[in-house]
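Next up is one chain by itself, shown in structure tokens, the form predicted alone.
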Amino acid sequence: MLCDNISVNGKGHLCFARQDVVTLAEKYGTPLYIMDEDKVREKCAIYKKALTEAFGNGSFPLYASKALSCKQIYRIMKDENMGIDVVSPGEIYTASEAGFPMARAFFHGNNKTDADIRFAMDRGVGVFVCDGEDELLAIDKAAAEKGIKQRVMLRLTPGIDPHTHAKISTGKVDSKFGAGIETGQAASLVATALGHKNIELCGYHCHIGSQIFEISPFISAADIMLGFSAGIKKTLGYEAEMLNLGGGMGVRYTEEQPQIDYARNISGIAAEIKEKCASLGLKVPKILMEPGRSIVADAGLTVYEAGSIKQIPGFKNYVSIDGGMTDNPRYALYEAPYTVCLANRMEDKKDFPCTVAGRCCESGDLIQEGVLLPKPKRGDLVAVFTTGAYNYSMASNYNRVGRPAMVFLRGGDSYVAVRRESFEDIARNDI
């Protein structure tokens, strides 16, 4: 199985954090979002420990919001201690009104509006990630109008390509986020940054793109960044109290990619560090990681009901569901795999060769091509594994198609986390 949450009861039913998937989607209805708390907490628990055993203490992770935001998320990112990442207004009202403290958030974006960096500071987010001299000059103003001294940590750009896919890959030179450290553009917000009042200036941060299995990209950033923390300290004087690293660690949507031990990742990554501080003159600073997709993703399932099974003889089949593009676009946007199954035949052989089509009219909403499955008849349960992150929180109303609802599972019991829409949601903007 993917994961160790996996299993298969003596029904042939699927079982996810050990209940009965055919009976969830019984009790809540489809398509359902499924989500696996203890596993979520698991792996925050993972990455606090392997950052503080690293590192030391102040080394700690931040759950990437864009990955999955709700506020039982943020409700249980607050149980476990954890920081957040969060990249808009809406990300950090939901965090707030969960009761998150704000003070543990940091707040990213490319293109922070006025409003947007006001909003943050009214409600206490605690530091802002800067992504150009624009923005900066705007925290700057902004908190000299509330009369607070707002940290900042500056977002760099290293250069590296970590040959995942071009959508995904965030860190290089002509990427739209941060500042270039070849092109000089880094060295000069630095200078920026410290020749502000306002502006109380903690440290780097450089994120170099997602799905990555190897820890020689990670290593390779970490480089080049105490690289040029260590030029700007010869050069203004000033060195960085805290390095983050951003998120991207891979997971595995299908059994042919590996499983990443990421507390053994961070060991590795926290020994090149130590290294490299100590040629540069460095002390090491205080690690962040970013961890969103690692936290939740294989946290998730969604399941389906089966509906037309069209068949196109010496062409190919089609087994359409009542969800798609609009609870789960990445397909459509990017090819991504997944893993498929009938959750009530697990045990039936697998022999029909089919593309799992949403059921939106696009001929790109299409869930998962190549696909051997039992053949599937109508009301079959179909069931994508590894939906936690970036399934909720890309979902549309395209075709005015509802949002499912998201069950998380704990200890043996289910609840509702985010009620199913209505049409009445649907249209509750409209005039």
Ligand code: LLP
Given for the second form:
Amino acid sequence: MLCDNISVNGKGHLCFARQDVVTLAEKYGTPLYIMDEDKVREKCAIYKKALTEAFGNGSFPLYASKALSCKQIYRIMKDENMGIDVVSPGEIYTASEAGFPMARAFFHGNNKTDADIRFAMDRGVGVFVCDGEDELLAIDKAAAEKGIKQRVMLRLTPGIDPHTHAKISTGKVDSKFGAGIETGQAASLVATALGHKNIELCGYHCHIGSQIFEISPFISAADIMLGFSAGIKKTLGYEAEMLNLGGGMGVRYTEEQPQIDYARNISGIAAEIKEKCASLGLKVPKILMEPGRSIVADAGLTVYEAGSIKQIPGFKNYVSIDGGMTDNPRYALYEAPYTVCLANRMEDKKDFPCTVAGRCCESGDLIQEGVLLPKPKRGDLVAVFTTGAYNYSMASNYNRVGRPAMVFLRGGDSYVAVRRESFEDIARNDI
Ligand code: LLP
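Can I have the other form now, the form predicted together with this ligand, not the form predicted alone?
Shown next: the complete complex, the earlier chain at its head.
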């Protein structure tokens, strides 16, 4: 199986976290996002333990909440003693309304407006991850007006190509994010930060991309960042207290993809960091990581009802579902691979090649192509695995389709964490 929270029961039904997905679909309706809370907590624990073991206290993971943002996930992160990465006032609002201790929130983004900056300060965001010179000046000004000293990390681009999809690669020198090391802009940003009295510089950040399976791009990024840090120590006398290596570790969406051992990766990266620091004469900084996908992706599953089955003789077969790009735009955007099954007929022979299509008036609204299923009938349940990351958070109301409900599974029970959008919700802002 793709992940150890997936199984099949005696009725031939798919089970997720040992709960019958058919029963859950009957109880809560479709389409339905299902989250395995125990798996989310297990992943947080893996990152926390690995970072503490490798670097000691003060090194910890931040959950990149762009992967899945809703009040309940922030409550879980609070409970797990995680930090969080937030990228918008909307995420800041959701987290702080959920009672997350905002001192442990790190505010990202390549275009924080003055209003965003003030809002983040009002909500007590702990650290700003500053993307460039003008933002730094805006943070300093807002902090001065508020009479505070704002903790800031600087986002730098180490110039790494992580060999992932171009749209989710972010560490190259021509990226829209951060200040380039090789262009000299990173060094000048440090000098500016050190020269402003309402800024407390606490280190550097980089994020090279997402869905990365190898460890080598992370090691190269760490090497470059530490080399930069040593250079700054020499020229400006400033030594970074924290180094944030971003997120990006890959997740298994299909059987062909490898299963990553996150703890092993972290200890591999740690060995390199310690050696590099020793050779550069640096103290080992506190190391932060920002996993999003690898915390929530395989803790999620989406279940849909099959509707029309269209066979075009000599061409292809379509199975249409009651959701699609509105709840999961990742195939439409990136041709992202997914594993699909019929949740109510797990033991039936898979001999029907098909394209799983969404319900929108858009030919590109597909969930997956080249899928083998038992020949579906109207009313069968189609399950898509590994949808916990970048599905709900990227969902839309295109064609005025409401977003699905999200149910969390915990220790054999289930509860609604996000209710299904109603027609009233959809038309709420229409005058
Ligand atoms: N930190 C920063 C600054 C980031 O920009 C991101 C992701 C992360 C951490 C978390 O990366 P992760 O561990 O999830 O790979 N919508 C795309 C993914 C975009 C990722 C954006 N940044 C997708 O659906 O694949």
